[in-house]
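In the block that follows, a single chain appears as structure tokens, in the form predicted on its own.
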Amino acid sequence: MISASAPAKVIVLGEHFVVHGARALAASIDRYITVTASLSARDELFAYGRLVRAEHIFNSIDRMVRGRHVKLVVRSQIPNGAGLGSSAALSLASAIAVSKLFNIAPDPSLLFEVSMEAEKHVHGNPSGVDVAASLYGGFVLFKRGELVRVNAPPIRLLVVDSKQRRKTGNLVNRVKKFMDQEPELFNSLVVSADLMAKEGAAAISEGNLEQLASFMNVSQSFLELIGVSTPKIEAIIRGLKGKVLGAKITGAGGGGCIIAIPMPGIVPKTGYTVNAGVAGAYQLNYGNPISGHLNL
């Protein structure tokens, strides 16, 4: 039997907008989802001690398995739907305990290529950012086909779970129809956020969290005005203020968490603080860093 883990990931700033050509910034976070394989004579997925259906994990590892079969027993630190990225954190781990099973030692191009095959099954058209964030850890500044890695320490962040529960697809189309209505503004909406990415980049680079912060809450506010927030979001996000210097959703929306920057000396009572900004699978499982502009 072989494990191999991989990080949740959060996204900081340009969720959505990243689908549409702009940069994201996101960060692995050290919530973990470990995924143990061995040979079997079926492929077998088990998580909870449940046998799960999860063909599209066999259809993306079968360039690795060559025909034969294994057995994966999951282990989640991960809520799912919650827009921590379960499911690219679960094609990864799954990816890379198969290869070690297999004694293949595949480069970060094909762990991702690998992983983003079960996360189109899953979400349909994936920017690939929750993939790249858990795979090459720390803060990364990705755009489709492109990551920078962001020179920074990890950061504490406040996780807050709404426990609404939604299905990113839902909330794409969601986008999909404001931007069909509003083109004009969704163009500028893009054009501002990818700004946002680039300087909240600079800003965690520089340690100014009060600057990011400030680019968290002006991308909540484009956010609820393409229609993925909700009322029980925007109604914790202000139960925060006066503790947090800024609060935004991560991930799809509709739903799932909020993250935010608590105030210096402040631990607020709602939710659980992570360590954003730590290392990714790659480096979690091969032990080889991996440092400056990607092309994926």
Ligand code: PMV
The other form holds:
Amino acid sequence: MISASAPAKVIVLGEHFVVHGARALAASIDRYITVTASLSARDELFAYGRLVRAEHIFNSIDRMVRGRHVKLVVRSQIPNGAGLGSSAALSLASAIAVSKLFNIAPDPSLLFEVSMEAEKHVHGNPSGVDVAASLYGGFVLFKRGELVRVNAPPIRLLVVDSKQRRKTGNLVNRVKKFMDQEPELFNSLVVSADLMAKEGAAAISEGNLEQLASFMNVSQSFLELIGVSTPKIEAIIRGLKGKVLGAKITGAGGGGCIIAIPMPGIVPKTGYTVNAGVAGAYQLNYGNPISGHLNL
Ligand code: PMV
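Moving on from the form predicted on its own, kindly provide the form predicted together with the named molecule as a structure.
Whole complex next, starting from this chain.
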């Protein structure tokens, strides 16, 4: 039996706009999915002790297993449908566990491609930011097909779960409708979101959390404008006023989680804190440092 883990992620700046070509700033966080893989007579995946349908996972790892069958057992610290990248972490941890089981060279671009196949099945048109953040880890400035690592120490983030569950694909389609109705406006938001992600990356590496937080607040108003916020999310953000420097949806929206940067010395009563910018799945499982600019 072989185990592998992959971390959850947060999108600090740029969700949705990244689908349309902007850069996004994302980070892996210290919440994990662990998959244990073993040879079996049939393909089966167990989560929380129950057999779960997961054809998309088995289809994605097909080129690694080559006709053999595996049993996957999943343990997760990541809520589903909450914007923390649980589906990407599951695909990635499965791909890594299977590559270890069959002694396949742990090439990060192969792991990225295999996990993206499963993500396409779940989301339709994923940008790849979830898989990239979970695989490479730390802070990453991501745009389709390209990733730049951001050199910054981990930061403490507050995560508040709205407990509203939703499907990423539906929200991505909603944004597409907004884009079709308001192409010029949408395009200007894509350009601004791209610049904010870049400047946000610079702010994180300089330790300028005030600057980062003000970009997060602007980003939240962009997400409200394109229709992926909810009254509950906005009520949670209002409730955090005076305790956080900045707060926004993370991930697709329509519910899911909010991330916030707590004011120094203040511990908000709601939510939980995570370390953002921890090691990604590749380092966790293979220990290889990945550095520099990467073409995916
Ligand atoms: O909510 P999540 O974790 O599925 O976030 C998806 C991020 C989006 O930008 C909305 C979609 C994508 O593929 O980038």
